[in-house]
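Only one chain is included here, represented as structure tokens and corresponding to the form predicted on its own.
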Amino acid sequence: MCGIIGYCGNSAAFKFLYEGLKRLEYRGYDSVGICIDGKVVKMKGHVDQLNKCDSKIKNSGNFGIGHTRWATHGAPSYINAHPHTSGYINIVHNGIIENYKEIKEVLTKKGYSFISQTDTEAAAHLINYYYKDDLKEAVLKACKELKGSYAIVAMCEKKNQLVAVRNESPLIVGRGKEGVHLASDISAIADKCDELFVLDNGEFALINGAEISFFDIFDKPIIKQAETVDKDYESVSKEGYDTFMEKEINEGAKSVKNTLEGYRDKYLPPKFLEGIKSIYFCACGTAYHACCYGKKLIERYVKIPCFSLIASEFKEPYTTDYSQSLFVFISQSGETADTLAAHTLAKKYGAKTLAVTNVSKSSLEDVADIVIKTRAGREYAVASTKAYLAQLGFCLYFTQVLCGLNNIPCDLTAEENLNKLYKAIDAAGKMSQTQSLAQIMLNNEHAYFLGRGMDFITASEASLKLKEITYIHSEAYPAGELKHGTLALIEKDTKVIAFLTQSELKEKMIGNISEVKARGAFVTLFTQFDNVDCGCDKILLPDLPDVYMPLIAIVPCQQLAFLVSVAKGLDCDKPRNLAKSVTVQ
């Protein structure tokens, strides 16, 4: 989940490394480091720490590498930060070296000393062990011994060149007017490049001045065609907001509108969906909650078997024939390791696959049969907000397509309905009652979120947002399950946030709220039904048909988490221990 940057050109490297790392900081921000012409600077903390570098570093050499870290092996510290050094060799690395302990044991016997707790240091020493004045040869030999998923960029202070390799972790090489750029994400370098090369698994790149050559593990040359670069990448700007999260919450309606309007005349190929007898949605975290919404929609309207799977739990299945199944993989980044592993397994057993991503040139895009983009725009805050809404928008579109193919009347994406939806999302983010609820939540150590049906999906996502950025312990439960154990946790003044937006579940949900109130809970209810009286605080949502309410009810909960986080003095954009893109299993 770390970010890698590299530069080799005719200008001072520091500027490009720093700007690239700022754009990659969503991938990790435990520690940061750079190496320019063999001079290493690294430290614990965010990328801004690099501003402490003296002018000698900022104005020095014209080739270098950089890294922003999310810790896997070893705690965040100066010692564990990248780049890692061995002799004249410096490397940055993203991924997991699975056999690093074995490598460490062998190299220790050969006289190498290890000072960090990282797996990366083993790779650095291994490259150094094979280095005989040829960096390319040393990296090739080392990679034949490395096991795991990794992207590595190596440099040698004796040579004005970089060697990069990709194995299951993304790495991109671009060429622009001021030199050659490398990054683990296109957004870090897109505006600086005129042509782009996406490394495939097992591919290496040698950057020697302005020259780029590609080869495989056997040192056989590879001819790669340059891709044109989409320059339409948003700048890393908060546009007047204090935080990215607040900005992105306020872009929720826009992200849904851009997504759905982008699909208007670009339907999925009917032949691709022919013969599908079942659908599996698969994802992690917030995207998994979008999967649950998609499952509910398809069950309600299309009435074919549909399942939502947590990607990390989808291992060798008991059902080994998915030839009549469609797997829909949802991932904001398209780089989620568990989702990619689940995709590999689904393809192994014959499934058709559809990827739903928000980022171009992603690993998931490379492997899926068909790719559908959400159009949320770049999302920099770790806690997903507008991208989640765009994923829910995709689910509306996908259900509409399936209804059309099966001649089922459906107006989910009728223009009149969608225009009302966009306005309702905007209004839901501006409710003053959310401010009052945030003040109540400030001193709470625990909170419980309750809902039924689609409301349980909203409760799950709302709970995740609160715990992600406020560090308040929160849990979501299907309201009907309270009596089966959870009710034991409810006592006087326990904070409960309930959702009631589904008409057919109204009476049952009112009963569940009465159950927690009878045990002393302090309840706040989100609902669009003005005539519901549960004897508790009520926040009235814009009134739309039940099926659209998950897109509306989640917005004030995103706002709630944001307000509590800021009031507690926390960094809502970069919560502790988390990163935006989870590229390790």
Contents of the next structure:
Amino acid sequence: MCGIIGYCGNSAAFKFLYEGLKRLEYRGYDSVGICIDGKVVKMKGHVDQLNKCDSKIKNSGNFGIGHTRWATHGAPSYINAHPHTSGYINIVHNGIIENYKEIKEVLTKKGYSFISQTDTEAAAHLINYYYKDDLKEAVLKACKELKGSYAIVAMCEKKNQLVAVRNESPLIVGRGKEGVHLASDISAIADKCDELFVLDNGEFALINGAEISFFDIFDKPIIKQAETVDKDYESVSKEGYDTFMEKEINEGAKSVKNTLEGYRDKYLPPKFLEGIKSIYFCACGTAYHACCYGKKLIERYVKIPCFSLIASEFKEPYTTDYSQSLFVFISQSGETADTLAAHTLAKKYGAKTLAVTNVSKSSLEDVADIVIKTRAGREYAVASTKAYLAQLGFCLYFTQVLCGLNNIPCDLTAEENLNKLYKAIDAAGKMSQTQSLAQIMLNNEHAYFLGRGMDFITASEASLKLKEITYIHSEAYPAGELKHGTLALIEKDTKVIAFLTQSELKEKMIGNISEVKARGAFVTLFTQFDNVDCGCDKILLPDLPDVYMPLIAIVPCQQLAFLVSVAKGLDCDKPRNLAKSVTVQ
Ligand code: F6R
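Return the form predicted together with fructose -6-phosphate (F6R) of this protein as a structure block, the form predicted on its own having already been given.
Full assembly next; the chain just shown is listed first.
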């Protein structure tokens, strides 16, 4: 987590640091800080806070570092914000220094005083401890002692130099017309660079004025190839919407369409899928819900053993021989630490791996056997909406491919069906009843989302959306499971949102709705069946075959969460405690 930026060139650094940090805010936004020519400004809050800097900082100094934080060690505060300072040394850091307590103990005995609760401060003092007029040497020596994951950029007030190092946390160095740029992510600097260098683990970069040189951990110079720069990074624009989230919800249909249209014939090489006896989908959060949809589709159509795994739960010793298995990792960012760790484990046990990512040149893309892109376009709001729809779109395509290989009739991605699907997704985002439901939801502290089969996936995703951006407590439950415990929580006026879109589960679901109504629950039902009457509020969804309904039913629920969040005066794009890219386990 956290975003790092650096600049060394012939223009005022502030502009580059600020712009870069704005683009990196998806990595965390609880506090922000910069250091330009040795002067540190830091504060609690979003990157915009930096506008408060006085014009001296804004206009002077042509080298500096910056950081936007997602707290892991120590609360969001001025003291814990980066850069961290030790003597003339300032550093910004992304990752976790696992042995910071040991380092702190040793350095405290040597007279260093620690003022923050962060792990980063230990690294700053350690670099200072080794600093004898050579910044690179000091960083090299310190890194030999650091354990954990880190990307660090260090600067020394006395020198016009930056030193960058990477271990398990991404760091990019680029050269452009106005100088050298550094960032945790290509998209933060691509438009300013003609050449980009992606640091590998254990590599260092020394930026000395306009010169960039690279070294390994033994201080041996290395030659790095510049990557081609894709300048076509989308601009950070809300295109007339007040929030990214609203814009992105409205791009749902386009996102599925672009994704599916991008998959040409044999896009997924048939040879790659030969000999696969089982499939494991693996991801976190919203992307995990997409995995559950993939599993249901494959079970329904292809009928080979298929599982969906929460990446953070996939750990040794719960592993086996996966040499005849395919692991499908779904990740919007391609940077999620738990998903990457699960990938490492799947590879260790012999699996073939397929990564489904939305952001280009991600870490997951680097390591997977094969990569398939979702084409949702850049997603900025922390809560995933259009990327989720694109992931569901991928699942349709993937099932179709497997059916093709196994001679199973399947028309999931038939043009006629897909055209109806795109229209239905659009229509589902414009339903006026969502507004009234948002009004009702505003007055609730708790909500329960119920569904069976594929509807449980929608319930889970709808519940996650609501809780993450409105802070209303909500739970998703498989409707049939409720009476095994959770039904005890249902009382008069408890808010229940039920989904009924799967024909074969109609009768059972109607029964489950009766059970909660009998305990006084206030139920709103999402369904496409106009002949279903459960004696509760009903929101009629566009009517498509059941198998497509997860892509339709989720859209009004995304709208619902958005409307409630706005009505509560919250920042739906940047909910508290969260970050778009979760790069720590
Ligand atoms: C919720 C949300 C998260 C992500 C999860 C995985 O709205 O966006 O639950 O889905 O953190 O992120 P990626 O897909 O980048 O691996």
